[in-house]
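Next up: just one chain, as structure tokens, the form predicted on its own.
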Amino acid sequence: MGKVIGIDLGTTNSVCAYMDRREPVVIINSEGGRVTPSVVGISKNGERFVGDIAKRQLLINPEATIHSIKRFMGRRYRDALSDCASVQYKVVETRNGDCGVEVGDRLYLPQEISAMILQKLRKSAEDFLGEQVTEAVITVPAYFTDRQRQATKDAGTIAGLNVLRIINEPTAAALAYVHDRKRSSTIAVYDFGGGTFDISLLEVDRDLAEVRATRGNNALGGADIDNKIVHWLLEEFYKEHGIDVSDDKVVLQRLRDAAERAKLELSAAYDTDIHLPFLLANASGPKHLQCTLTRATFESLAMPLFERTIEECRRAMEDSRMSPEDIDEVILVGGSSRIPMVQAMVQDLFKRPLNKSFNPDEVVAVGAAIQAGILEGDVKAVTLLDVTNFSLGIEVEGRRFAKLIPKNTTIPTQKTQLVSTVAENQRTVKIHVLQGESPDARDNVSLGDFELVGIPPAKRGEPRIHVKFAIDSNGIVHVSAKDSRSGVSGEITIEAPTGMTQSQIEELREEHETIHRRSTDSHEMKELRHQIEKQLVSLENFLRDNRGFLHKKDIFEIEQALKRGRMALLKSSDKTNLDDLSMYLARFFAHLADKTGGGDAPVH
């Protein structure tokens, strides 16, 4: 088995890492960076760009540049409408009611876009390690539903990765924290990222990490803070010019880019100047935007969002029956946790020093790498006792939701509930499995259903049907039902379907592998052509500098070699032919250099 990598698939940026013996190492991408923007650009001919190169085209082609795709993973379109308004690309409803992204005449599923990012990370890891990578541990927000987790796993499969485990981001951060530690403590992991927020309370020991409670919001992150600044900039522009530019997608992307930069600068400065020349042009001439955003104004704009994270922290402590005095340390995770006001509010709540020993952008990937190392057997096993992030139960009479396993229950676990019929002589009972917190079944997430058929006729409420829920350590839900009188039984394993069949996943995986091979071949061809071009230039320079010392035969051979090389670059698209030409030019140049006693032969 090759190296298993750990991946933090983030809303804004993604990071991957691996274990080098007992030490986690962050993998450097092809651009030389430690983080890769979670941005995908698609050209008119379908070519795909991922990372920094895609982020750079956001300003000029926002409709074909996809960011923050994590917010649409495994979600129903009707539940994601508020997030659709914050992106410039077109989010549409698929046939089965899920979210999709439309670019040109092609529909992409969020899993497919995420797979492009994962494929970029996988390629970076393979280049960095010098070996093939096929297995990974991927992290998700603690408050992701089962559908969102399965969508993430599907994305990994499409990218050609065997996802060994999906773990919660705060739990991964805690793993990084307890790695090689000698003492026990109770910690709070405050994870405020680009698109999601989580708070997890854990009790950690040298070989045990037990989650006591987790809360969060999958639609609360740094992107929402940026939106607050964008709205403020729109108002400032309207005050100065009397023009509403909120429908111009290119203008909105420039404002969003400026908002993100301003947010980052205000973590160190007390004010920042925002200057956007030629933001718009009309009959009266070009219109510019120039204003100053102070930290005080920024904090007042974003304060409602900050307060929502603090309220989630309070609820997590209530769920775990803990108080701030029970918390020993607070770990900050996610880029938005760098905001000074956020840090002040978190410290004021917990009355504890904030642990800033980890890079908040990298700590989750480091924890995922440690989990990967545990699975490989290279790292001492740490037992992870996670919890259910939502309650699980069934639909009962009156379309009510009956909880069988409450949220924040330690897994693995199991629970049995006694149910019966609601009509006289009822022969069939439908077991509808739900996830959520609402007492109304319709407001919760449906995980699946099955029917218990062949129940003997009896009065309403007389049959005794035992419904058993079991959740394993990987979070897979198994539900079974049995009629105690007749022995009739049925069961279902909830794999959290995301609207994609196994054949669709496999088809997309093969498509991505094909595109990846073509991209790799294209890159190799470009490098080979560049190499031959350099060899020909060197040969031309050699001929110019040594013409007076060469025999006519040598000059003729050089000119023929140059002609052959130029024609091959112009007409040949066969890699083998070009590779042979490059080798020939290298040998020919070396032969000439030996004859003349000078010149530097280009290295093949």
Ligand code: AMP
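Superpose the two forms; the largest set of C-alphas matching within 1.5 Å is the rigid core. Positions refer to the first chain, counted from 1. Quantities reported herein were computed from a predicted structural model and do not represent experimental measurements. What changes on going to the form predicted in complex with the named molecule:
- When two forms of a protein are overlaid on their rigid core, residues whose CA moves 2 Å or more are considered shifted, and Ser267 is not one of them between the two forms.
- Superposed on the core, the two forms barely differ at Ile28: its CA moves less than 2 Å between the two forms.
- Once the cores line up, the CA of Thr413 ends up 2 angstroms or more apart between the two forms.
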Given for the second form:
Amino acid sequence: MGKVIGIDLGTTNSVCAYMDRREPVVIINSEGGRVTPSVVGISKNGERFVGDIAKRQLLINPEATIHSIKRFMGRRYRDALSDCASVQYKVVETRNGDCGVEVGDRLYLPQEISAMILQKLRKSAEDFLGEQVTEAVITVPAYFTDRQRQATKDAGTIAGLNVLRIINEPTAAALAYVHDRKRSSTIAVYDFGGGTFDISLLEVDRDLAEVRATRGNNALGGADIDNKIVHWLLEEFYKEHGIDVSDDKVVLQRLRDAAERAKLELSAAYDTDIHLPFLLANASGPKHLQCTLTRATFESLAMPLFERTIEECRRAMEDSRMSPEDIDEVILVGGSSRIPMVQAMVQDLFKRPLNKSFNPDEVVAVGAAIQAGILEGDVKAVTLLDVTNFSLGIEVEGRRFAKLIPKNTTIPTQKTQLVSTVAENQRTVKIHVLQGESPDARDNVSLGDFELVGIPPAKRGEPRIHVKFAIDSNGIVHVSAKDSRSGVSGEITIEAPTGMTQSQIEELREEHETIHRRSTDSHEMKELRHQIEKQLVSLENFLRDNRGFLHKKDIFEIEQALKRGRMALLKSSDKTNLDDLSMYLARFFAHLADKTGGGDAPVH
Ligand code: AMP
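Could you please show the structure of the form predicted in complex with the named molecule, as a counterpart to the form predicted on its own just displayed?
Everything in the complex follows now, all chains and molecules, and the chain you saw is the first one.
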């Protein structure tokens, strides 16, 4: 088995790590960075760019640059409408009601976009480790539903990764803590990232990490804080110029960019100047935006968001019947936890100094790598007792929701429910499975309709069908059924619970692999052409500098070699041809070096 990597697939940034014997190591990407922006750019001819290079084109091509895709993973379009408004690219509803992204005339599923990010991380890991990587542990927010987890797993498969385990981000952070400290304590992991917020309370021992409670919000993160500043900037611009620019996509992207920069600065400074020249030009000339945002104004703008995180922390303590005094350590995770006011509020709530010894950007990936090490057998096993963060149940008469597995139940877990028919000779039973807390089924997240077909004809109420609901250690739901009376196992069909069938996933995996191979090939071709170009330039320089000392025959030979080289660069796209040419030029240089006594021959 090759190395198993741990991946924190973040809303804003992603990080990848592995275990080097017993120590977690963060993998450096091909740009030399420890974090890779979770941004994908798509060019007109369908070429993909991931990471820093894509982030750079966000301003100039916002409609074809996809960021924050995690917000749309495994979500129904109608549930994600407010998030659609916060991005510049086009989010559309797919045929089965999920979110899709339209770029040009191609529709991409969020799983595909995430797969592009995962593929980039995988490639970086392969370059870094010098071996093929095919297995991974991927983290998700604790508050991800079954559909979102399944979508993340599918993204891994499309990227050619066998996802051995999906673990919750705060649990991963707790693993990093256990690995580092090796002492028993009760910890709170406050995880405020780019797009999500989670709070988890865990009891950790030397070889056991047990989640006591988790709460969170999948639509509350740094991007929402940026939005508050963007609105303030729009108002400032309106006050000065009387123009509403909230519909201009390019202006909005510039404002968003400036807002995030201002926010980052305000974590260190007490005020920051925002200067956006030529934000807009109309008949009366160019319009600029120049203003100062103080930390106090920023804090008052974002306070409602900060308060929501604190409220979730209070509720998590209520859920686990804990008080601040029961908590020994508070670990901060996620970039937004760097905001001084956030830190002050968290410290105030838990009434203790915060543990800042972990890098909030990397601790989750480090925990994922530790989990990978445990699965590989390189790291002493730590038993992870995670919980399900939503109640699982079915829709019953009157559109009500009947809970079968309550939230905060330790996973893996399972529950069997006895169901029967309501009509004579009924051959099919349909079960609508949902996750959520509302007594009204319509307010919860639908996981799909599970249909049991082929029930032998019988009087109503006679068949005794045992439906087993199981949640595995990835937090993913499985449903199976058996008609115990007839002894026949019923057939369960799941109507594309994640919006993707196995064959679609397989098709996309193959497509992505082909594109990846093509882009690797094209990169190699570019390198080869560059090498030949360098050889030709050296040869030209050599000829220019030594023309007076060379024999006519040598000059002729050099000119022929140059001509042949230029022609091949112009016309040939055959790798073998170009390889041969590069070899020929190298040999030709050696031959010239022999003739001229070495020193003056062109370098190659
Ligand atoms: P993550 O999802 O953990 O990568 O967090 C990314 C989010 O953290 C983005 O919204 C960033 O703008 C935000 N962030 C990163 N560093 C800081 C900082 N020093 N102050 C405030 N927000 C930050």
